[in-house]
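Single chain ahead, by itself, as structure tokens, in the form predicted on its own.
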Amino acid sequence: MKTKTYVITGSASGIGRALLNRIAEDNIVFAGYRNQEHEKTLKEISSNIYPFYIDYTRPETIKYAADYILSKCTKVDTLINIAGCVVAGPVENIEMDEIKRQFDVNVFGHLELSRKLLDILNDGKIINISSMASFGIFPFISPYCASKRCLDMFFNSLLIENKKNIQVVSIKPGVIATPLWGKSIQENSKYFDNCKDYVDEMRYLISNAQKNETRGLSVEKVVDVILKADRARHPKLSYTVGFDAFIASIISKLPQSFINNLIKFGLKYRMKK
């Protein structure tokens, strides 16, 4: 199997530690962290891998990153946006700051990064960690759904304009068992501790996070969907994991009005059982 050179964000846990661990061996990994106590275990994982610091909430640190890597190599094969956050909370209380900062990381920073990188991602991929929450709105999440949206957007039109024959994959998973659903619960607590008007709903909303942490799917399964678009050579824009993504798909070609009051339904139904 030929050697292949892969760009890897989000790497230290979850998914991309996951993938990690099954391409390593083979290939040459820009490994992609934001806690600088992971750099020492990256390299330990392979000698294949090359650890790099980036920060999408610090522009400076995507230009680093990109320096770095066109710095060692002259030819990216693929390219897989991992990195990402929750802000969560009702509308009406989040601070601007704080959805900034989701674009920032779930958008803006990978925008910026591939960016950087197309001349030397020439007849490769970019594969992006999107989510089901592409497919719509889902209460005291919105600014998660919207990054995903505008991610699945902006690379869309990436795919159609660049002419550097760059081929856009969106990877739309489910509940899947992680590390960032309790990150979220961590980095949203202003919100979950002082919603007097949304107790009970923020209450659930930390339950279904606690909860999702160990039921969801196994990060593995992720993998595997990765490598199969990765391998192809005509890969499907779009690859769903897990039933409940399917199902979202599915819904998402529903009339609004009648999304919005199945959702509204279904959190009352979930929040007395």
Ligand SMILES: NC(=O)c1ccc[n+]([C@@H]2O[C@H](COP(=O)([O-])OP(=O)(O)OC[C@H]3O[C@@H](n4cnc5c(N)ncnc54)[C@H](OP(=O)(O)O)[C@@H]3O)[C@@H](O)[C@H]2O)c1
The other form holds:
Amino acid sequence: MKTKTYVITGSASGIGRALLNRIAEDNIVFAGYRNQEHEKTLKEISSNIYPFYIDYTRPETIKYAADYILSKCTKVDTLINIAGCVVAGPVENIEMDEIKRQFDVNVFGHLELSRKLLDILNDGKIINISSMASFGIFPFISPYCASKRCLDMFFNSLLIENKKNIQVVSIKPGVIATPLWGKSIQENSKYFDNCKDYVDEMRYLISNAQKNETRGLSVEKVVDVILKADRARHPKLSYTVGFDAFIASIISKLPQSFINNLIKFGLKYRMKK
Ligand SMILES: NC(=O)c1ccc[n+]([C@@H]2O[C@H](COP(=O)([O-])OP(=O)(O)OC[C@H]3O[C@@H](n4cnc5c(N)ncnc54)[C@H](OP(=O)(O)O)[C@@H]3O)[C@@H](O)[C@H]2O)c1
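Form predicted on its own done; form predicted together with this ligand now:
The complete assembly is shown below, putting the previous chain first.
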């Protein structure tokens, strides 16, 4: 099998970590991590792994990361933008800085790193881990939904515009069992605790997130789809992963007023249960 060069972000946890385990043995992987403790762990997985620190809330680290990769290689076959976080809560309560952080991490960081690597991605691929949230039908996680839709829009434009023959793929998983859910409860706890008008909704959101951390699909399902898109000569523009994501893609084609009523009814029904 031909050795490829990959750049992946969010590689120390969840989907990124599972992907790393599958590709590191036979390929060169530049593996982005945020938590500095992970550098050593990543190095121990394989000598094919070149860990690099990147924190999308600190723009200077994007430059350092890109400079590091550009100093080590002249060609990247596939860039896989995986890093992500969830900002949640009622639209009327979430601080603007938190909404900006959501976009820094889930959109602008990926955009900036990708742009800095475009010259060595000639004839290569960018695979983004978007989400079924990109279909835009989930209340109380609007920053997350908007960020994923925005990510897809920017990169779809890049696909249309670029003259470097770079293919762009959006992968939209449904609920996957990863630490993302626990982190989202921790990171958004101030909204969950202080929304006096939405106490029941926040309670439901937390219990749902707790369940999702274990009842979601296995990360391996997402990795299978990433590798399928990576291998394909002509990959699809968008892949859903999981039945829930497939259903979300169908529902998103219905009239917005119908979707809104469906969601309001569904939320009420599920909160009662
Ligand atoms: N889990 C799901 O149900 C699901 C569904 C659809 C889409 N996704 C998407 O899948 C991707 C991977 O998430 P996951 O589920 O595997 O969760 P995860 O285990 O929490 O992975 C997220 C990764 O992003 C990194 N990250 C977070 N904030 C960052 C920042 N400011 N700068 C750089 N890296 C940062 C995290 O670093 P740390 O290890 O330091 O936290 C972690 O490695 C995300 O884009 C997520 O939106 C997940």
